[in-house]
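Read the single chain below, which is given as structure tokens and is the form predicted alone.
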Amino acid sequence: MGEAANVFIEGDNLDVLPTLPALLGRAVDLVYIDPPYNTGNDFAYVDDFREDGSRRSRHQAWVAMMRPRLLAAREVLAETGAICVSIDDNEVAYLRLLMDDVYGEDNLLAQVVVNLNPKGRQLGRGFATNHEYVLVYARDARRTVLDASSSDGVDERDFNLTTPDGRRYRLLPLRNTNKKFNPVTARTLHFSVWGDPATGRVSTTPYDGAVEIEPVFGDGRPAVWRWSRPLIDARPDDLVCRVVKGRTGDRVDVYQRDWLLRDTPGGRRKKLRTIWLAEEVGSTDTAVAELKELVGHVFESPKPTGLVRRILGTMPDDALVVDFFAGSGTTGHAVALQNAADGGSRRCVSINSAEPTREGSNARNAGLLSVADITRARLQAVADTVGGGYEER
């Protein structure tokens, strides 16, 4: 494969998946599909699996059609990598099972729940439903590289102390705060340390001008600490002591300085909800326009590149992409702007089949017979504005 960021094949992929390493020479990080949903209509990918003689349900249909391809993107995907799966509810609960049966329920990281139409869709009976859903797999959850952290949803205004050498940090108790953790379900972290509050000094062994302090909740009851005692020794300047008010006198706590790291490369990163709001990372109105931008209003309901972009950086600025439901681009379209905005060389393969446009549609009016035909002119497009190259497997 060459250095373009964007390489387009068209095909079927459950034909295309089983080429991909040969064609790439390496496994690949991150795969991505918004795959067609079973909303009562068909769906292009139309595999003639029967049994006993007559066709299954819908859903079984979809789920036979969506299985030999997730068999297939697991078997190219690193044992450090993961799969990111775009469904709304029609077929949330049978990708969800299934997904548990290809890539294991213990590699479930994440249901996602993603504010993609924040008016509601108001057609048709019912609630007007604003959400879809991202399920995310790791090929391996012990060893998957995904950091499910962002540097967006960091305040730095949170972090209102300053070192005498500028560093910049927020106070954290050390007693873990979750009443789930006690002295009964995390024996190992009831334990006492020494602290003296006119220093700030913590040790887990005695020493002169010290006093002694367990764990306790506001009411007095015996909690446990965050931190074991190796970690404590290791990390002494993190902690501080101090006299607080509690509701039975003073006393003395522990807490961590959790520092900004403002020079750390990345940028400090915080751990992402499992909520996503259209204004974080777009809509589907926000997806239309960005589509309409580059070759016009050829293609419904895309996804908007903000939701793939906060993906994408969740896993290596040098990652390798795979999206074999490439629609009408936009996960190629998110890896060039996001290599232009953080300098990464991250790479993207997008397949489609050559399903035919529909006649009339603003795609097949503008010359578009197929949405191979689609992806391909949004990717060059994108090559030409914000650059990365493109290139046609």
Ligand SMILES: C[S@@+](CC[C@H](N)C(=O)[O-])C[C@H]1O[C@@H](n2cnc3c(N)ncnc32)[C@H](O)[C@@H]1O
Given for the second form:
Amino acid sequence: MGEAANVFIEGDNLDVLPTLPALLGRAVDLVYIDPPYNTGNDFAYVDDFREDGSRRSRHQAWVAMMRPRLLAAREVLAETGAICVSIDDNEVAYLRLLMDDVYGEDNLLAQVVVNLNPKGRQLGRGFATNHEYVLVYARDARRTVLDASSSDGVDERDFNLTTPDGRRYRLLPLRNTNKKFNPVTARTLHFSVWGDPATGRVSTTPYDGAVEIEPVFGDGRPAVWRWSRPLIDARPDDLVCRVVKGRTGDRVDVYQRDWLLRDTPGGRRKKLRTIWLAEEVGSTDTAVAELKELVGHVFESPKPTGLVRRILGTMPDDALVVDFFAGSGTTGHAVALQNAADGGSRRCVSINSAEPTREGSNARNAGLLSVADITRARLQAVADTVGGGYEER
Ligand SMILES: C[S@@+](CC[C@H](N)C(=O)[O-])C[C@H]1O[C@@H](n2cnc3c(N)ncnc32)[C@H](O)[C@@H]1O
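Can you switch from the form predicted alone and show the form predicted in complex with the ligand instead?
Complete assembly follows, chain above in first position.
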């Protein structure tokens, strides 16, 4: 395979997946897929009544379609890799059990709720559903390189203090403010430290001018520290003693200096929560707008690139990515955008079948005869506008 960031392969993914190892010459780091949701409109997955009176439900039909494809995907994944699957309420219960079966329930990393329709579904009766899911599984949870954190949730404005040499930081109480942690539940973290608010110095041993400080909650009940004694001794510059106004008057307390820029590659990162808001990752509406800008309103329910970019952010920036239900090519678009943003060298293989577009649809009227034509059109437009190149296999 050449060096283009985006590669497209037309075909049934069940046929194409086994050809990837020879084509790519290496294992895949990340699979992201958004399979058909089985809303009841998909002809392929209707209830199937047998002659003997038994019935195969549409869920069973959907699982029967998905199982061999998920197995084939597992075969191409690196031991350190991960797979993320978008799904909605129709099949989430079936997919979760199927994934447990194929990938192992110990390898479930998260069932993320994604708020893709912030206004909520207004059609039909009942609840205005405004979320779907992404199931995240590691190929092997002990070995995966997936880092469940992100650098974009960090708000620099929270770091309101600056040292004389210009380093930004904020103060966090060294005391553990979570009531679950107290001298009974975390005995070794309840001890006295000594501090001097005039100099800020903190120590685990008494010294001249220092006052003894015990960790206490706001109401005066005993609390515990977040750092052990050895950690406090090892990082004295990251702690400061200050006088603070408490409910019962002034008291002396100890704070951690939490630096904006840590000595970690990629800077400061924040643990990803399991509810992803449309304002953070985009919505179905913003996804339609993104596609419209490049190709036109030619696909009904694309995913926003922000959703895929957040997933990409959990993997190394040279990840080899595969989307074998590529649809309008959102994953390839997200890969090109992410590379442009951080200088990464990710590559993406998109696979989609030549499913015909509907007669009279925008896509058909634009000369896009199959969904594969839509994928191609978008990935070509991505290469033209964002860069990274495009290649077809
Ligand atoms: C829900 S859409 C994916 C949408 C995509 N995430 C996006 O943002 O545009 C699922 C896609 O899978 C494709 N598809 C369904 N069965 C397939 C198969 N067996 N092999 C390859 N593609 C398939 C359909 O043509 C459809 O475009």
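Numbering follows the first chain given and starts at 1. All of these numbers come straight from a predicted model, not from anything done at the bench. Just so we're on the same page, rigid core means the largest C-alpha set that superposes within 1.5 Å between forms.
message = Once the core is aligned, does residue 180 move its Cα by at least 2 Å between the two forms?
response = The answer is yes; the displacement is at least 2 Å.
inquiry  = For residue 200, does the CA position differ by 2 Å or more between the two forms when the superposition is done on the rigid core?
reply    = It does shift by 2 Å or more.
ask   = Rigid core fitted, then: does residue 126 show a CA shift of 2 angstroms or greater between the two forms?
value = Stays below the 2 Å threshold, so no.
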